[in-house]
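The data below hold one chain only, encoded as structure tokens and taken in the form predicted on its own.
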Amino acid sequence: MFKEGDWALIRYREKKYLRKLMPKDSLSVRREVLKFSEVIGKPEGVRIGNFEVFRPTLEDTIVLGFERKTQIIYPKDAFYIAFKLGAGRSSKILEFGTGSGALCAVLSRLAGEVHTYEVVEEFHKLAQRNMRRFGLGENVKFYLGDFLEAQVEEGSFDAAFVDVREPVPYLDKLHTSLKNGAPVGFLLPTTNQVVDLLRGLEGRFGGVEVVEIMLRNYKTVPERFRPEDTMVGHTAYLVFARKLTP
């Protein structure tokens, strides 16, 4: 049952809204009004008029609820990244930079422990605020600063993900920080950045892969089933590799 203060995903036809259920609040769409007092106490998946109310998934929370001042890593990429990093309850994962915390939230949900570094104080605080707002990130350690200057023991991490403009200067320290054979991922928006990284990985990391994930949504109206008129195309290149033992 929905309780006062719960977050709810509200769908009105093709539109989605993330709202906190407070008794005096409501949502108005196209002159139709959903009073949240009518939702509280009702089961998940309730339909009231043309409104459908569900418990939000982590994807809903990130896409609709996270405040962002940087481009987030889209869920289509984030969940694949977590899969490639082998995130599990016994995993200790390194991330830098944190940004708005979207990927960090996904890694936090799946891994045992996440250590994330961000050099911009505004983003560092924003990521923590996003996490706290939705009750996420209890297993995350946030660091304000450059990972290059961090004190990290050799072989500390089971996996790592890097989202910085120039990752090559970090490769030596990254290599030292990972366990033997550990997976690492990188996000890069342009081809020239990928080429520079591929050259830098040689000799230190193996099993290299470069992928681009495309996601195409379709209209769900039976009478006019077809692709959506717009789609998110290229977001970034994803590079994955494994640490080679010296």
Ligand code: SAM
Contents of the next structure:
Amino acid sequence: MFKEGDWALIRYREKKYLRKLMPKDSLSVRREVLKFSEVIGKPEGVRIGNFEVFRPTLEDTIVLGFERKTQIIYPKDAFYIAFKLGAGRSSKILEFGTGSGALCAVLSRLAGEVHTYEVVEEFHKLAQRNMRRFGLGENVKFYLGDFLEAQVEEGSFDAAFVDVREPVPYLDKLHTSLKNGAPVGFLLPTTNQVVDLLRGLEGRFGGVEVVEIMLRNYKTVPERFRPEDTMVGHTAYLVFARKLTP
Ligand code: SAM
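Condition change, the form predicted on its own to the form predicted together with ligand SAM:
Zooming out: every chain and molecule, the one shown earlier first.
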């Protein structure tokens, strides 16, 4: 049942809205009005007029609810990253930079502990605000500062993810922070950055892979089932590697 103050994903045909269910509030779309007082007390998945109301998934929360002041890692990439990092209840994951906290929220859902570093105070605060607003990130330690200057215990992390423009200067410190054989991932928007990283990884990291994930959405009309006319052509390249024992 939906309660007052719950977050809800409201669908109106192809449109999606994330709203907090407060009894005096409502949502108007194309002259139809959904009064939230009519949703409170109803079961999840309720249909009222042309509105459908669901409990939001983590993907809905990040995509529709997180305030963004940096480029974020999209769900199509984020969940694959978590999978490649082997995120599980016993894993302690290192991340930098935190940015708006989108990847951090995914890692936090799947891992035991996440330690995330952000050098810009505004983003450091924003990520925490985004998480708290939706009751996420209890297992996240947020650090304000440059990862290069961070006090990190040697060999203390099970995995790491790096989302900064030029990751090569961080590779030594990253290598020392990780356990032997631990997976590490990087997100890079352009091919020249990938080439620089591949050169930087040589010798210290093995099992290198580079992937790009393409996601194509389909129109869901049974009589005219076909792909959407437009799609996101490129988000980023993902590079994965494993720490080689020195
Ligand atoms: N992955 C994040 C997300 O999904 O919301 C977005 C990260 S954003 C593209 C990159 C962030 O890295 C920026 O907020 C930037 O300030 C931060 N950054 C850059 N260099 C850093 C460093 N040396 N240490 C910590 N954070 C850094």
